[in-house]
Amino acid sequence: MDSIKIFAPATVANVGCGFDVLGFCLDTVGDIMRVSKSTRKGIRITAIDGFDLPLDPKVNIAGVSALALYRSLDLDFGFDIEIQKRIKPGSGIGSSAASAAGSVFAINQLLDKPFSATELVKFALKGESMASQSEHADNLAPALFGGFTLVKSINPLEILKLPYPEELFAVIVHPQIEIKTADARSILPKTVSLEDAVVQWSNLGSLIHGLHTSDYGLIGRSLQDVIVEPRRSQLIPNYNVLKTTALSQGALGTSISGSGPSIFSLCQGEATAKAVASAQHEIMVRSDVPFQTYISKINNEGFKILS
């Protein structure tokens, strides 16, 4: 192939108790990217539609990742990248990760897949770290592997793909305000109490077990974050009422998607997801904050080749 068009999915990171290590992939929201081979050496970003982002590949997240991959090879040609940006930057649903991972996924396809998904995460980390000022793969991993993923380690990089129940749906409420990942990280505590740490890793272990055993009740009881959510929720308008409403409509659990401001709720079945989305929609309509809502099954494929 000389050109490829892909769907670059949005993702939910942290998933409550899994700060910086757990994430899952969404199916109904994402960017569209086209990458084409060029006779000119190097990486170029030729067009971005949707948001005002830099075309210079050295300061564009997709470009930084692509350059990391490109420089690892000795090629006598280059690549041009076009981005239809549909995931709002600073939304908390993996906007930067979609760009960072999308460019390297597409180039890898055009090169007949010399790199594994884990190796692609390494390249994509270079772009993602520019956005958040730290290396974390909890958005990148589910985009590239699909489904639920656990980042066991960054150095050395080790990513585990997790099973999950078939009828698991996600509802996303995205208040149209921007929270930069770097800013959201700056308000987090440098140390936590032993009591909170024990609760957090108990919840994470229980959530992983619930995913493996399709125990929806255990999944719901484990979606509790006692470290990050209490601080970041203060930045999100209507957060507490949106969470309470989701739980009253049958959601398994609700928490902050990534660094916010998006809020996710996991639900058993599409009917419950629709009820949660409808109730949360009514709350947001009454507020003065513009918003979007999404309902999505878990996307087990990750990136999708469109043409």
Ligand code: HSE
Second form
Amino acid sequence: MDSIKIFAPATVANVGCGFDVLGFCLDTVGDIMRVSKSTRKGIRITAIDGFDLPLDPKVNIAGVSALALYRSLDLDFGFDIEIQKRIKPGSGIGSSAASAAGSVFAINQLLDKPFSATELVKFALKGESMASQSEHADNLAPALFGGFTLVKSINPLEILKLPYPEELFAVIVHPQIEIKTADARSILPKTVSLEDAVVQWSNLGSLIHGLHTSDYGLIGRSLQDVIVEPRRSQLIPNYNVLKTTALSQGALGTSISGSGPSIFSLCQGEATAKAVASAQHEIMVRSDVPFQTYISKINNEGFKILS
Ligand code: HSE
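For comparison with the form predicted alone, would you give the structure of this protein in the form predicted together with the ligand?
Now the full complex is given, and it begins with the chain already shown.
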């Protein structure tokens, strides 16, 4: 195989109480990337469609990860990368992670898979951390492993893939304002009270248990974030009304996707997901903020090979 076309999925990081450690992978939203072997050594970004992003691989997220992988090997050929960027940068659904992980996933396929998913996360972290000025793998892990993932540790890198119940659907509302991850991190407190920490780890433990035991009620009751959401929700127009509307339509829980501005809800079944999306749509059309909504099953595969 000399060339590969892939679907690079969007992802939801944090999932309420799991700041920087928990994430899940979406099915219906993502970029398209083509990576081809070239007789010329090195990594080149040959085209980017959709958004105005740099072609220089040293400052392009997909290029930085690809270079990290490439430099770990001694190859006498190189790779050309084309990106059809569909996930808006600064959307909160893992735009940078899709690019950072996409280039290394595709190159690994073209090389006959010398690297494990965990090793690919390590290379992709180089691109992701350049983008957000911090090291977190809670978007990269679900993109590369699929499903729900828990980043147990960044150093050494240890990622756990979690089970989840079959009927879980995600609804995403993306108000199209840009929130840079670095900015959304800069407003977070450096320390938290013991009281808040107890609530947060109780919720995270319970959420993981709910995912393991397919306990939808427990999943819903655990989707609470007392540390990050109170600060970041202030950056998102209509956040409170979008959240209460989703809950009144039967969502199990609603919170900020990654560093925002996207908002995710988890729902049991597609009918509830559609009701939540439609009620949130009504609210957004009445505001003057352009937006998109998505309904997605959890994507257990992660990256998909298209051809
Ligand atoms: N965990 C990261 C954050 C995800 O919330 O800052 C960024 O997408």
